[in-house]
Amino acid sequence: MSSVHIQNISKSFGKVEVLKDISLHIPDGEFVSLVGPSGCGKSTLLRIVAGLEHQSSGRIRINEDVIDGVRPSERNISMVFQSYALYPHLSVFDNIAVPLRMGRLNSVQRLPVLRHLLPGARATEKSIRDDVEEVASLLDMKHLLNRRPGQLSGGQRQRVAVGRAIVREPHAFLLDEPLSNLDAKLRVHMRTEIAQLHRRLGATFIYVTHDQAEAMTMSDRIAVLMDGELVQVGSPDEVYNDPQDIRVAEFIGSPKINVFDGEIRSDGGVDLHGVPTGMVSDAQTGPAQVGLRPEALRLAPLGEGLLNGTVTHIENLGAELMVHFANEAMDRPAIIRLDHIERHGLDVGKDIEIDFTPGAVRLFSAAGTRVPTEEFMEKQLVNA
């Protein structure tokens, strides 16, 4: 397997710039997800790596080899598409064997009758059968090899598409939203299968998705794209707990982060709707945005909370509740995540008070960039 280097890639369609100076190094064996909303350029970037699109500027390297201008078939990269792209008239075995036959047999030997008669073709065909059966065993689908795609479920078709990619032993695997056609239950199951497959193969995976749950549960690192720009790259924990842009904070996490109007005072204190949060910042004074994850909020006794509001909606998810609340100062309702046992006495229309620890605050400038903060300590008053 190999590392992939994406260096200063830009791409324009006419006057529309869809990728803006993207640079990303993916080490050998890493699972990286390109995630972002529809239209952010993630699939275009994947197609450029595969050679299906040509960049306007920049270069792609596999290990130390520049592959710009190399035909897609010669890049030794396997791609799994959203639509699976299986041949409906071929069996599962023949669908998986297609890339091997194209690479190991000449045009005459690939003819269905002759490949079983010609001595050289027979030996090659046996090696192909061995390789296909090995991959089928890896994916637990040897019993499906004689079926056609029309006789398979969505998850089984996905396995066939992945098997066809694996059998080539490529430098890297590119997966373009491969689970989007599956139902919710099967998507969860296939997420686990793909993650386990990556661990078994130790291969380089580049995975495109707009589903942040897929990116969070499978990836070693997540690369977040917004409006053609690479906004942040980091582990799932880093991107979730330490977002460097408010767009990242709002995109990663379900339900998304609560954002409140804030202010950095002249003494450095950070206020939320005029209430001190317990955090200070050296950033420029003025309006700011205070982010708090739903699980960072907690109910407080009446008269002791930092925020107050009225319950507008309750989402009962069984083990937990998503309680929506609002007050006159909020532009939109906020959400607090509670354990089910905390529901006692809660109902729509009830007034509640909310508290949070200062360290849960994620502060952003009015423009949306992350602002560094630290927790206010009493000793700061002594040293002042």
Contents of the next structure:
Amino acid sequence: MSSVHIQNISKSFGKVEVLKDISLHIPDGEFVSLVGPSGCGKSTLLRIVAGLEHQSSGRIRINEDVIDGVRPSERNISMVFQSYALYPHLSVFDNIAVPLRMGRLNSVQRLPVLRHLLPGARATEKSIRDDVEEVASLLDMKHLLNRRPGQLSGGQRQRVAVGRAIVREPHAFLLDEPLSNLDAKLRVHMRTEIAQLHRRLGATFIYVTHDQAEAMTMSDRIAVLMDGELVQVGSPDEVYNDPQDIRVAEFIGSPKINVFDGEIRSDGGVDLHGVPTGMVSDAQTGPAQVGLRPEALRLAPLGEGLLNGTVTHIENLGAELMVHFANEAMDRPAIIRLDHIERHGLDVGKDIEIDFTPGAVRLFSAAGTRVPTEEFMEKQLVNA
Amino acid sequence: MRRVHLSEIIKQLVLVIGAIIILAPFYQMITTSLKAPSEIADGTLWPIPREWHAVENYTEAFTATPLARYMFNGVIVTVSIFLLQILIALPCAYALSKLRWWGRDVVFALVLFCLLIPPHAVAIPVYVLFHSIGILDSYAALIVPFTISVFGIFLMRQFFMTVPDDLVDAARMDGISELGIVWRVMLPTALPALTAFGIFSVIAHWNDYFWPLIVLSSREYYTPPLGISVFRNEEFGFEFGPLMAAATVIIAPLVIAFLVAQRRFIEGITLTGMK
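Now that you have shown the form predicted alone, what about the form predicted together with the partner chain?
Below is the whole assembly, all chains and molecules, this chain first.
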């Protein structure tokens, strides 16, 4: 198993720059997700690592070896594709055996009839069969080996694609949105299965997805790409709780983080819609954006809230409620997440007041970069 | 009772009339091949011969000329043409659909342009060329001009466009070479389209009368349509019985091949090989 170093990779298609100076070090055995909205360049980056696409500049190393210009098959990396890309005319067994046959048999030994006559081919064929069967039992699909891909369900095809990827024990696994063709229920199930597979194999995984939930639930680290730039790399907790850019904050987390108009006053205090939040910042004074996660907001008793608004919509998810509310100062409704027991008397059209702890505030400049903040009280104590 | 719409009746009627017009010559051919010369001369359309003459007609067809030999030539020529067409069209179609290279669109436009050139327009230049390299009157003269099928390249390219790129990339990751991808991945997925193309190609070259007539002079290379012309022109004059028997015999393989491949043929034409 191996580490993957992505060093200053840039890629342009004609005049369009799809990747801008991306650097990312993925240590041995790590599960890294590349997430971002569609068109952010994440798949292109994966294809460059795979060798299916060539970078305009930069280097890719596996362990200490520079692999630029090395053919995809010789990089010893395997890839699982969104459409599974199984060979439709081959059985499941043969699909999984293809990478082994290509690697272990020479071109004469692969000939249809002649191969049975050659010495050595038989022993190799036996070793291939053993390896395929081992992978099949690992993925619990021994009973499917004789079927054709056309006779399998989406989840089973997915499993065959994974089997074909793991059978040759590669340096690293690349997965390109492997779950997006599955239905919602199966997707959640396969999420667990892939995470368990990673734990069992202890291999390096690079996982591309546009679904932040997949990235959050499976990864050791998440790399967020936006418009061809690597905006933030960190553990799921870091990316969720400590976003360095408003785009990261908005992309990670569902429902989306609430963003309010704010201001940094000349004395350093941070206001939200003109109300002090209890946070201070050393950053340049002027307009700013205040981010608050839906679960950071609470209902407050009348007269004690920091924000008020009217309920515009309630999404009932059973265990919890998403309450949308708005006031005239907000250009779009904000969302507050409540336990279902807090629903008491809440309904569309009702006026509510909202409260939050100052520590939950994530402050961003008007341009969207994160601005460091401190709680007001602590600062006073230090000064005193 | 099911209600039958007038429009449905008209539709069926048109189809029935069309079928009759198309099948009538075949009907005439087959019934004539079973009748005695006197009865043929009467010009009746009655299907059942008063006097069966089938054995005589068909024996005559096979003995008076080397009909079997002509059919063997036909098989050699059509099969060679088809195999060579595949050998050339598949890699071309792959390069035009799945590889990115400078000038690809221009080359594809040229391929489309070549579809517009009728084969008769280039017949004389090709004849002169073959004369100067000395391969007139041979199997090569019958086969070589048709090895590059522009239509085949176009048809296979269109089919390959529907094969997902991921499949090609997966094959590359698995270590299959580019030519290997053509034969081990694209060919098996393209079988329906290939069958359709095969039927077009085999029918066209089995029935071709024009080109063999130009390049051949020795009878040993004659293809079936030329073989029939031998019947008519020389020793038999207007002996329609054996002539029609020979025609039935040379058409039979095509009809059988079509019936066998029919399902794949229709799949290939609608280009729905895979999801």
